[in-house]
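Listed next as C-alpha cells is one chain, alone, in the form predicted on its own.
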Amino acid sequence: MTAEYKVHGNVAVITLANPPVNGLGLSTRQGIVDGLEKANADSAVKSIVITGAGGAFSGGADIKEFGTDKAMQEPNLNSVIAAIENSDKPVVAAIHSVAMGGGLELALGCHYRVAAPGCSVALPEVKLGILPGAGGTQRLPRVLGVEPALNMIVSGEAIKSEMLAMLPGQKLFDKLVASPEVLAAEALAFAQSVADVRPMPLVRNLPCKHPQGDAYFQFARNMVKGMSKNFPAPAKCVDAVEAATKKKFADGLATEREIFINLMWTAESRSLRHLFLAERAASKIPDVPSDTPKRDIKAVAVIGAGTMGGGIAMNFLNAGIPVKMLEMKQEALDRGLATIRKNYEAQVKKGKLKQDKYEQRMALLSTTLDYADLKDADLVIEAVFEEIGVKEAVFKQLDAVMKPGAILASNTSTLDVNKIAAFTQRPQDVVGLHFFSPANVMKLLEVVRGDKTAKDVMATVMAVAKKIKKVAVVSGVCDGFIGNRMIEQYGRQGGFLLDEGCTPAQVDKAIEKFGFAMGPFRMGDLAGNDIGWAIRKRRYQEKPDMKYSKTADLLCEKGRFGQKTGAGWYDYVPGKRDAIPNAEVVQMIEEHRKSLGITPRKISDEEIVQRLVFALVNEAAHILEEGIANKASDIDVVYIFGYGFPVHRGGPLNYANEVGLFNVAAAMKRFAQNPLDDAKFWQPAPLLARLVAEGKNFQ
C-alpha cells in the first residue's frame, strides 16, 4: 500500500506514501478507501485527517499510469472522492508543499481543509490537453467563486496557498495555519474541533452562480479562443464551468465526465502526453543509473564573450553560480559584458527581474583574458568559433590550466566531440553542450557523449542542466548531432520546392499554418544564410554526390545573409522583425530555376509540409538506428524545445505515428519519383520500413 494508516487520540491519519509526489495511482487510491473504511469501523475513531509524506500533499495522477488501464481501475478518484464525502466521520485534507490536480480535486472533496503557506495549488490539466476528470471544474467555482476558478482552470498555473487564502469569500481552505511545520498539529487539533459536527458540509451543496452569467462565458470563450489556437482543452474548460453554474451537481459532473473522455481522444492530448512523459524520461540514460556519484560544480568558466558564450553564462549566474569569462581582448569582453547588462536591464525594465537580483547575479560574473585564471573552475564550456583548429587551440589550453577532474564542454553545433576530447590528455572529462541561441532563453541543451566521456560527467552535466532549468537530451557524436542533422534535410527540401516552382513566402506560410513558429526561410535569415552556406561547402566537398538545390549559394554570393544584414529571402527594417519578401529574390529564383530548363508547377501547402516535416521523420529513423538518440522520444523533445515543431503535434515522430507509418511511408516512396527530388533519400530508413513491416510505431 503506498497509503499510511495510524490513530492519533480520537484522530485517524491517512498519509499518502507514493514518492516522489504522492501521485494517485491505484495503490495509493485502495490505501485511501482502506484507511476511510478503517476508520469509520473503530469507535474510538472520531474524526479523519488526509495528508501527504514528504514534499507534496499529492501532485495528482501518478504519471506511471498515464495511458494504462490502471488509471481507472476501480476504485478510481471520483469513487474515492464519493467515499470520503459518504464518510460517517469528518474528514480534513492537510495541505502543504504540492496539490495538484487529482490532488487538488481529493481535497475539494474532504469535508475540511487546512492549508499550510506555501503550498502551489493548481489544476494543470489543461497543459496536457484534458481537463480536471473527478470534479475540479465543478468544486473549484464554488470555494473559490468563478472567474477565479476558471482562471485557474484556462491557465493550468500554480497559485500559492496564502494568495488563494486572501480572495474574498473564498471557501477553499476552513484554515490557513502559520507554517508548514504546525500543520500536522493544528489539522489534528481542527480535526478533533468539527468531530461533532453533523451534517457535515461538502463542496457539492455550495452554490454556484455568476450575476452576468450568459455575457461572461461569451466574453470568456471570445478570450479563450484568441490565446489557445490549436488546443481544443481551454474551450472546453469554459463548457464545463458554465455546466457547474446552470446544472445540478451531479448533472454538471457528468458533463465534466463526458468532455474529459472526448479530449483524451484528441490528437493534441496524446501529443500534450507523450510530450510530458518525453520530457521527463530524457534525462535518463540507459547505462548511467540515477545513484552514479556526481562532480561538484560550484564555479563554471566560459571562453567566449560573443552572443553564444554571454547566454550561456547568463544561464549560470541566473542559478547562483559564479562565472568566469575568458576573451582574447579587452574590447571584447567589455562588448560581451555589456551585452549582459543590456539583457539583465531590460528584464528589470519589464519588471521580471528585481534590482537586487540583478546586482547578486552581477556580481557572481568575473572575466579575465588569462587562461591561468580558470584553473579552479569545475566547469568550463568553450564557445569560440565553430572551426576545428580553434576549437584544437582552447582545447590544448585548457587541458594545460584545468585542474584534475574539471569538466570541459564544448558548445559545438556539427563538430567531432571525440576529435576534440582526443586534443586533450582527459578525454573521459569532455563532453559536448551544445546550447541554442538565444542560450539564455532556449530550452533545449543537447549533451553529446564521446567515446570515451565517463558515466559521472554525464550524470552531472544531467544534472547541472535541470538546475539551470534546461531541458537536456543526450546525443551520440555524429556530423549535426540530433537537431541541425535533421535540419539539414528539411532545409534541402526548401530548396528543392523552390527550384520546381514555389516562393519563400509560400513554403514558409505552409509550415507556419501547420504549427510551426517559422518556416525554413524565416528561419535561414534569422540564424544567418552564411552559416548554412559554410556548411553546404563542407558538403560540397565532403559528399560530392549529394544533391542540393543552388538557389540558397546564389542568394549568398549577393549578401544577403539574412536578419543581421537587412536582406535575406526576405527585407527587414531595423529594430523590426517582420519579413518582406522581395521581388528581387522571387525573380533571382525564376531565372535559375529557367537555367536549370525547369517548368514550374503549382505546388500544394500539403506537399509543402509532408516532404518538410517527413524530411525529418526518415533523418530521425536513421538517427535511431544508428544509435545516436536513445529513444524516438528525445528527438521529439529536440524539436520542440529547440526547433519550433508544433507542441500540440508532439514533434516530429508522434506526428508520424499520428499520420501511420505506412501512410508516411507511401508519401516517402512518391516522393522518390520526383526527378527534381533526392530519389535515394526518399528510401525509407530500414527502421522505418521495419516498423511499417510490423505494423508497429516509434517508440
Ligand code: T1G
Second form
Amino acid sequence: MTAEYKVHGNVAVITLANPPVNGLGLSTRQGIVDGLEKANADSAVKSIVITGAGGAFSGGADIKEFGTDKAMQEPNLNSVIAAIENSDKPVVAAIHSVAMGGGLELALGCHYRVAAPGCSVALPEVKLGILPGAGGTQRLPRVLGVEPALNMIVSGEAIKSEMLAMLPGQKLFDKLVASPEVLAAEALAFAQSVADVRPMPLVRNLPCKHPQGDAYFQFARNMVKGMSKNFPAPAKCVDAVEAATKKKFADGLATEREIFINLMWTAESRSLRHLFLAERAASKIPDVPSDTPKRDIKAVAVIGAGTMGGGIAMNFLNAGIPVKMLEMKQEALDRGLATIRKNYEAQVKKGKLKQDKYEQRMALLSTTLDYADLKDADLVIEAVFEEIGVKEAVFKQLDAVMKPGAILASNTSTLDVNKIAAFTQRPQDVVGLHFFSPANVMKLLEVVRGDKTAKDVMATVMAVAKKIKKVAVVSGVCDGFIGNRMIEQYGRQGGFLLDEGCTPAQVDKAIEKFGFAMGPFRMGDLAGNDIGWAIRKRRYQEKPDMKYSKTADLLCEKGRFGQKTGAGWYDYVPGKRDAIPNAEVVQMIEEHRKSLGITPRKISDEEIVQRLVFALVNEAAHILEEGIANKASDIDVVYIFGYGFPVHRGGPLNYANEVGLFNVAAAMKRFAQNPLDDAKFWQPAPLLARLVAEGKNFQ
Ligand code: T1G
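Got the form predicted on its own; any chance of the form predicted together with the ligand too?
Full assembly next; the chain just shown is listed first.
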C-alpha cells in the first residue's frame, strides 16, 4: 500500500508514500480510505493527520494512471475526500513542499490544514488541458475568495504557502508553522487541540459569492479568451468557478465533474498530458542508468563569443556557473561581452532581472585569448564557424590543453560529431551540444551522442542541461540530427507547393491556422534564407538526386535573405516584423512555374498542412528506425521546444497518432502520385508501413 498508518498517542497519522511526488494513484487512494476506517474504528484515536513522505505532500492525481481504468476506479479522489468529510474524527492535512492538483484538493477536503512555509501550492490541471476534478473549483474559492482562486485555477501557477497565508480572510490554512522541520510535531499538537471541537468545519459549508457576479465572470471570460487560443480548458475553469457561486455545493461539484470528464477526452488534453510525460522521459537514456556517476561541472569554457557563444555562456551564468570565454581577437571578445551585457540590461530594464543578480552573473564571466587559460574547465563548448576545418583546429587545441576528464562539446548543428571526436585522443569525452538560437532563450538542446561518447559523459550533460533549464533530447549522429533533418523535408514541400500553385502567404497562413507560430517562409525570412541556401548548395553536390524547388535559390540570388536584408519572401519595414507580401516575389514564382511548363492549380489548406506535417512524420519514422532518436516522444519534444510545433497538437508523431497512421499513409500515397512532388520521399518509411499494417501507433 502506498499510504502508511501509524498512531502517535491519540492521533492517527496517514502518510502518503508513493514516490516521487505521492501521486494519488489507486493504491494510495485506497490506503487513505483504509487508514480513515482504522482510525474511526479505534476508540483510542481522537484525531487524524494526513501528510506526505519525501519531497511532497502530494503532486496530485497520478498522471501516469491517466487513460487507464485505474484512474477512474473506486475509490476515486472524490470518494476519498467524501470519506474524509464524513469522518467522525477531525482530519488535519499537514502540508509541505508540494501540494498540487488532487493533492491540494485532498487537503481542502480535510477539516483543517496546517502548512509549512515554502510549499508550492497550485491547481495546475489547466496545464494538462483539464480542470481540478475533485472539488478544487468549488472549495478553493470558498477558502481564498473567488478572484484569487480563479486566478490560480486558470493560470495553473504555483504560489508559496506563506504568500497564501497572508491573503486577508483566507481560510486555506488554519496554521502556518515556522519551518518545515517543525511541521510534524505542530500538526500532531494541532490535531490534539481540535480533537473535541464540534461541529467539525467543512470547506463545502462555507459561503461562496462574488459581489459583482455576472460582471466579474464576463470580465474573466474576456480575459481568458485571449490566453486560451486552441485550448478549451481555461474558459471551462471560469464556468466551474461561476457554478460555485451560483449553485449549491453538490450541484457545483456535479458541474465540475461533468466538465472534467469532457475535457479529459479532448485531443488537447491528451496532447498536453503526452507532452508532460514526454518532456520528463526525454532525459532518460535507455542504456544509461539514472544513477550513473556524473562528472563534476564547476567551471565551463565557451569558445567563440559570437551570437551563439554569447547565448550559450549566458545559460551557465544564469545557473551560477563560472564561464571563461575565448576568442581569437580582443575586439571579438569585446563585441561578445557587449552583447551579453546588452541582453542582461534589457532584462533589467523590463524588470525581469534584478541589477544585483545581473552584476553577480557578469562577475562569473571572464575572457581570454589563450587556450592555455581553459585548461581547468570541466566542460568546454565550442561555438565557432560551422566548417569542419575550423572545428578540427579547435578540437586539436583543446585536446592539447584540457585536463583529463574534461568534457569537450561541439555546438555544431550539422557536422559529424564522430569526425570531430576523431580530431582528439579522447573521443569518449566528446559530445555534441546543439543549442538553438537564441541560445539563452530556446529551451531545446539536442545532445548528440558520438559512437564513442562515454555513458558518464551522457549522464553528466543531461544533468547539466536540467541545471541550465534546457529540455535535452538525445540524438545520434546524422546530417541535421533530429530537428534539422526533419525541417529539411518540411522546407522541400514548401518549395514544391510554390511550384505547383501556392504563394508563400497561402502556405504560411494554412500552417499558421494549424497552429504553428510561423509558416516556413516567414520562418525563412526570420532565420535568414541564406542559411538554407548554403545547405542546398552542399546538397546539390552531395545528393544530386534529391529534388528541390529552385524558387528559394532564385530569391537568394536577388539578395532577399529575409529580415536581415529588409526583404525576403516578404518585405519588412525597418524595425518591424510584419511580413508584407511582395508582388515581385509572387511574379518571380509565377515566371519560374511557367519556365517549368507548370500550370498552377488551386491547393487546399488541408493538402498544404498534410504535406508539410506528414513530411515531418515520414522523416521522423526513418530517424526512429535508424536509432537516431530513442523514442517517438523525444521527436515530439524536439518539435515542440525547438520548432514551434503547436502544443495543442502534441508534436508531429502524437498528431499522426491522432489522425491515424492509416490515414497518414493514405495521404502519402496520394502525394506520391503527384509528378511535381518527390514520389521516392513519399514511400512510407518501413517503420511507418509496419505500424500501419499492424494497426499500431507510434509509441
Ligand atoms: N503524477 C505522476 N507522476 C508525477 C506527477 C503526477 N502528478 N508529478 C510529477 N510526477 C513525476 C514526473 O513524471 C517525474 O517522474 C517526477 O515526478 C519528477 O517530476 C483530480 C486529475 C510536482 C512540481 O499537474 O508540476 O490532480 O521522470 O521532473 O521539477 O484534480 O512534477 O522521475 O519518472 O517535474 O521537482 C495535477 C505535475 C495532476 C503536477 C515536481 N498535478 N507535476 O517538479 O520534478 S491532475 C500536476 C509537477 C490532478 C485532480 C487532477 C512537477 C512537480 P520521472 P519533475 P520537479
